[in-house]
Amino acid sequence: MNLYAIRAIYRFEMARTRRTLVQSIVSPVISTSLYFVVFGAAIGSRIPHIEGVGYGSFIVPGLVMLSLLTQSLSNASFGIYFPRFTGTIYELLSAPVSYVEIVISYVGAAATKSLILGVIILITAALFVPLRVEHPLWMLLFLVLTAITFSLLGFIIGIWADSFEKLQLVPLLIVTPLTFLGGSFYTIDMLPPVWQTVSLFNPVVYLISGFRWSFYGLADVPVGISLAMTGLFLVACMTTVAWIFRTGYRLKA
């Protein structure tokens, strides 16, 4: 394992975050704060509690997951797309660095950025609403697994995209709607029976449900199923990345 190469790429990607601090950290935190103001104040005044939890506190796990998913995708996809766009990817592929080391570097940096942002948002949320975390180890587990999984998905998108427009296509048209429909601001028990069944086909439901359970012990689906679905998604992304490097898809063109 070439630890020097991993560290070099990782530090380069993390340095890019420092150069774009407003875009990477400040902007998502401000957007999340506005969610608290709008949803917590406007809607929260009409829905005081959900299963014994104040509405403002109830939406915190969903908002953290919303930011974590979108930022993991954005960071990882842009991180690998930009070297392809400039042509420096060929220097990386010809260097004595294995595919595993390349993935660890880029995905690790993207996941780290997302985790830092998630922690900052949690701290920000504590300024607006009271929070409690009943299962802190489970919370960390879901945070880490989700950040790694969606960073891998972002890496795949960055390889697949051949333009900046395509780079934003999946996050904007698929992932963000699925997150909003995945129980970020409500529990699926509030939906009609038919839509409850439809919601179970949304993979984001399992992520948000498991993450919310780690806070309040409330879950739309059993936490074991949430963890299993997260692990299954992780394995699927890892398999896809392995196939990309084995076949050279969009790398050797």
The other form holds:
Amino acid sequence: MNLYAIRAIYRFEMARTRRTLVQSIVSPVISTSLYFVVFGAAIGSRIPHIEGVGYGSFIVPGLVMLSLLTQSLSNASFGIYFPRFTGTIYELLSAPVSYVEIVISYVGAAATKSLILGVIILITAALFVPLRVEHPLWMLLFLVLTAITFSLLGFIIGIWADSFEKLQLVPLLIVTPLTFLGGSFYTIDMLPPVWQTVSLFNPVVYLISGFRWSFYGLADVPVGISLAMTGLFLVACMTTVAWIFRTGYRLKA
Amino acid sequence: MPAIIDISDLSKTYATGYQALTGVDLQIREGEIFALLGPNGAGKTTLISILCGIVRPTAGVVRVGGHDILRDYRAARALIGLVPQELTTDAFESVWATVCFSRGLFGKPPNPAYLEEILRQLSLWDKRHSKIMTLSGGMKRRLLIAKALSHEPRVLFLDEPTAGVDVGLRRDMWALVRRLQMDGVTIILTTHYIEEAEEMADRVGVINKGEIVLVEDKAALMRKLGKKQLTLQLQAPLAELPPGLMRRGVELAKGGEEIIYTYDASAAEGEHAGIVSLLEDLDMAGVAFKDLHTTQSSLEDIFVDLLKGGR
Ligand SMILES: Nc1ncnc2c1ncn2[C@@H]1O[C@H](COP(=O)(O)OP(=O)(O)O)[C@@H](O)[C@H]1O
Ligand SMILES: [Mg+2]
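Now that we've seen the form predicted on its own, could you pull up the form predicted together with its partner chain?
In what comes next, the whole complex appears, and the chain from above leads the way.
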């Protein structure tokens, strides 16, 4: 293991994070607060409790996941896309580092940042609505697994994208809808039967369900299945990354 | 001397189908300055990029310090420093942060004293806290060199190091390269400035259309391919060459004011007799000259000849 290299890349990425910390924290915190004002207080007060949980509290896990996913994707994709765009990636490619080391440092840094953000949003949420966490270890597990998995996905997108437009496209076109349709704001059984079936193909459903279960013990699907699906997704991303480095896809001519 | 870089039968075909390198065989000796000379598009950057791990070879074997660049890439790459052709730098990082980054990336423990020495040598020490984007082009170029040297490489690649660089910086760069050579670093520079190869290199390789056309000690190359010219300035212009002087290589120039005799420097021994007999014949024909001088063709002329020869 080239530990010095991992440390160098991780630090480099975290320095970038620090430079942009204010903007990357302020905007999700504001938008999350707005959700609570609108859905938690204004509308939420007229929505009946869901299985004993107030609507404002009910949407917290989904909102945290929404931020975690988006942040992981954008941090990781930008982190690797930018050196490709400017050409500074030559140094990374010519260095005595393995792809595992490259992935650990880039994905690790991206996941770190989005985890920090996820925690900040949780704290913000606690200011607006009552929160309880029944299974803190599970909560942490889902938080970390999701941050890593989606940072990996972001890394893949950052290598695939050949323009800034494409870099924005996937989060905008795919992930945001999947998250909104993933049960952030409702339980799956509130949907008509057909859509319930369709929802089972949405990986985000499993993340949010498992995550919410760690808070309130409420789940759309058994928590074991949530964990298995998250693990499956993680493995799929890792396989893709391995393929990228084996073939040099979009990295080496 | 052992070869620190050993390239055999290396070929590269890009995804576009363009064959940028064809069967390149080349050995670089430890401690030498090797100039890879070739016109734009010849494949110089492609060759260097393959050695550094940035471009994947299509066929062939490359060893650096005895390590296969694919199977044993860690050991091979740890020996190499690369200064790329393009000025590609980060923008928001400081000079100091970026050289520390480079050193770490290549697996070396921190060594602030060494990095300070390098930055001082490259006149960047005063700028160590500056953001890279505030540096001038020349400073960025030097910074790229500092990054490449940050991990104490044994082989340094300089891809067109002085393209678009002012004369002062070019001199500095050459001085630095000589210093590095004295420290035992092997240096491979690519250039299309002949002047640079002529000034710096111990050996010169000429590459054209992806093929190595020739590799030679610079001095031997000059001797072998260099042409010498003897110019005689006449006291009175001639309308035409007197019949006694007509022979291979002799011509009238400058409206009859000069006689130019061109001969191969490599065949110097025999041709000196040619000069002597020319001077005798000149005397016999009653042509007087007031001055004479000889010139030797530069690498540039050699190079143009080579490429024209289409070899
Ligand atoms: N990534 C690439 N894809 C396709 N063709 C390329 C690529 N990079 C370089 N080439 C082509 O390969 C040839 C050699 O390029 P290069 O090695 O950069 O030459 P040099 O450095 O000698 O100017 C050029 O014709 C160039 O257009
Ligand atoms: Mg080039």
